[in-house]
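Just one chain follows, in the form predicted on its own, and it is written as structure tokens.
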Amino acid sequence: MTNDQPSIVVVGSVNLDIVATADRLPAPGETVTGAELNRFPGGKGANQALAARRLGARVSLVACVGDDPEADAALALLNEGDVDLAASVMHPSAPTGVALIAVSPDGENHIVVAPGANRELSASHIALPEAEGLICQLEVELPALEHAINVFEGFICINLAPALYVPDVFFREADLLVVNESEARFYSDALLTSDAMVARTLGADGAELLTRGKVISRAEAPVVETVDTTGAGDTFTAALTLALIEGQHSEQALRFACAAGAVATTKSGAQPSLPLRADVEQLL
């Protein structure tokens, strides 16, 4: 890592993803057999941290994992990718978080998460390294995130996923809020009254940036052969945050983020699919 790279700290979750790829996703109450099973590192916090690192930032991750073999597997690619884990903690009794993911051939997925040690991350664990940007999501306890948001001085991105009721400070202090279409409907009026830029992802239709409900930029999603959409939203969040910290114009930053998210859908697994910067620039 070089000192001229933008610096980002991520506060969030670490999971081990157990992924079953089947011919189709089951309907409620239905069993689908014949799936192929794989294990991948995941968790929105870990995904966003590694995505930002691969796209060119210096990255630190603040997270909580269990003292178990699953933690080694969940942290493997972060360690290989040179993400700084010095501020992360290991819980002596809670297990590392696990996500159970069913994926169809067209890349759509169903996800169930058992948070485990992610629930144990508290404000007392938050010792933020100096950085230009902070990225948070909602897969860890809200008091820990609220503390991080209150003490951080710099650009703050909050990925409001999964959709939860959050303190007003999240909308007041954020510079960038990232939501998908269902999350945008859940938060509705709160997004309209926040001074933050709001990035709304639209799946295969790309994304748009809004301020107080007014669209300021739109970008199409590049056409790619989709294999697995897991991690695409996390890649988008990391890429957009990094691009804005770098000083890219909102339209250029949004195009970069959409391209990064698209590349992330072309391989299986949340973290193995995260693109390098060169991959994104080649697609652009």
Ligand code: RIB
Contents of the next structure:
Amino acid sequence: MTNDQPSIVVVGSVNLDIVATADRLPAPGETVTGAELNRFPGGKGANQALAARRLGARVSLVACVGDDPEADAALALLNEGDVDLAASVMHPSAPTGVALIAVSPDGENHIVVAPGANRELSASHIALPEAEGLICQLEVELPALEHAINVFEGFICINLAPALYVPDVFFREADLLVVNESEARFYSDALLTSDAMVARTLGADGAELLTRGKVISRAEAPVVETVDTTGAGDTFTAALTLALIEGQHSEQALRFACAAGAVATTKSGAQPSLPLRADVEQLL
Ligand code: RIB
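Return the structure block for the form predicted together with alpha-D-ribofuranose; the form predicted on its own was the one displayed.
Next comes the full complex, and the chain you just saw is listed first.
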């Protein structure tokens, strides 16, 4: 890591993703067999941390894992990728978070998360390293996030995923809120109360940036061969935050984030598919 790289701290989840790739996703109550099984490091916090790192930021992750072999597997690519884990903690009895993910051939997924140790991250664990940007998502306990948001001085991005009721301070203190289409419907008018820029992702149709409900930029997603969309939203969130911290114009930053998200859909697994900066620049 070099000191001239922008610095980002991520407060969020670490999961081990157990991924079954099947011919199709099951309907409620249905069993689909014949799937191929893989384990990948995941969790929205960890994915966003590694995505920001691979795209060129210095990154620290504040997270909580269990004292178990799943933690080693879940942290492997963060360690390899030089994400700073000094501010993360290990819980003595709660298990590392696990996500059960079913993926279809067109890359769509169903995800169920057993949060385990992610639920144990508390405000008392949050010793935020100094950084230019903070990124949070909603897979850890809200009081821990609220504390981080209140004490952090710098650019704050909150990825409101998965959709949950959050304290007003999240809307008040954020500089950037990231939602997908269903999250945008869930938060609806609450997004209009915020002065933050809102990024709404539209899957293969790209994304738009809004302030107070008014679209200020739109970007198409480059056409790629999609294998697995897991982690694409995390990549988008990290890329947009980094680009805005770097001072890119909102339109250019949105194009960069859409391209980064698109590259992340071209390989299986959340973290193995996170792009390097050069991959994104080549696609642009
Ligand atoms: O956003 C994708 C992530 O959501 C997966 O890696 C899974 O762990 C869940 O947290």
